[in-house]
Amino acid sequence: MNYLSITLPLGVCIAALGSAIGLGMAVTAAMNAVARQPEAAGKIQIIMVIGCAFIEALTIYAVVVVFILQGKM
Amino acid sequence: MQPAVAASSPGVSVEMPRLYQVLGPDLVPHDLMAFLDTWGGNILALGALILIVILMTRAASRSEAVPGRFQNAVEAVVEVLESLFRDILGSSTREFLPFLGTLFLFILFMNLTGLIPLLHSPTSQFEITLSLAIVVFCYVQIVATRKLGLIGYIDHLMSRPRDFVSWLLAPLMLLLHLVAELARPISLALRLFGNITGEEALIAAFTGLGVLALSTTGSPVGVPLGLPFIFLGMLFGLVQAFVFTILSAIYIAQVLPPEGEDHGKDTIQSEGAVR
């Protein structure tokens, strides 16, 4: 039992918090855009999914670090 | 590898049991078990690939003017994929559709393999996602050299310097582009690996909790707590396969020579330039 057992979940938690805010903003903007211009929905959707993938990747990196450090717990 | 979800183990495991682990050391020789621990993912990936090849060659070899049920389904999949990539690649979609479509189906099949009980996703092994990303990386380099020529590609990496100031900035641009180019396969591989591993760990953890919840009563079955997350896993597998191929398509689109005034293409390309 060392500090890792509390810092690892905490680290993912903070990363997920940031990602959640970012994703919320991205999806809000995409929904507004679709509401204003429904005919561009397909293009907006692709851009949104790509952006979401980049935002989400940051949490994923935190999770990968957790997987790596899990052996030391 | 620890043998996974066992009701007797104190903690909750993060890995579902695999077929050969359930059969146990009595039925499976020790050498074979060690072999499957290392190569099981590759065997499943090969299985997924063979399944795609069989399905697609069957659909292609028996194509008729009036399509049957099976041919209709395959054609619908191909059409959806084509309309998806047309937004990004424009008029050269047909050229890259075979590669990107195969990549999509392969990753999708590998992701969904993990939802079949006693199997696991090959994409939850970093070696497999990294090799997929390296394939995409090499493919992009080859396409770039073939479309732009070697000089043209270096020119592209220096952001096409034409006047004095941009020539001054060219070495910096070259360095930046090279770093970005090398970071892409790593970020592609990490994204797919992390997502699929996380999803599998989630399903395993909740299934383990469900087993743990009833283990004190000695019940042979548990509460199916993992069930809702299997549907989440189906969605994630689809989205991740989608993201991986869309990003590959954008990497390809960035190295294609600019074609006319295609406005929509430009917006998506500049979006992808963020990487």
The other form holds:
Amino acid sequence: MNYLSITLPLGVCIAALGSAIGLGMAVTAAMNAVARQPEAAGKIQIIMVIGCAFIEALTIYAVVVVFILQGKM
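Next up, the form predicted on its own. The previous block was the form predicted together with its partner chain.
We keep it simple here and write out only the one chain, dropping partners and molecules.
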């Protein structure tokens, strides 16, 4: 039994879970900031979108690494 067949999907699962939690926290914090300072909504939204893109990149990198490692199995 190859351990990569078990650990690779588990790694992607953990990365996706971490990204989901991070996105939820980022959006929640941004919404709270917009509620406190509505005049800064544009700046907060731009910063939130950039942060969400970086968070999503983690999951994409994990999926790419899994595909690369599955090719070596």
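Note that the coordinates shown come from a computational prediction; the quantities given were computed from them, not determined experimentally. Residue numbers count along the first chain shown, from 1. By rigid core we mean the largest C-alpha set that fits within 1.5 Å across both forms.
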query: Core fit, then residue 9 C-alpha moves 2 Å or more between the two forms; finding: yes
query: Cα shift between the two forms at residue 68, which is computed once both forms share a superposed rigid core (Å); finding: 2.6
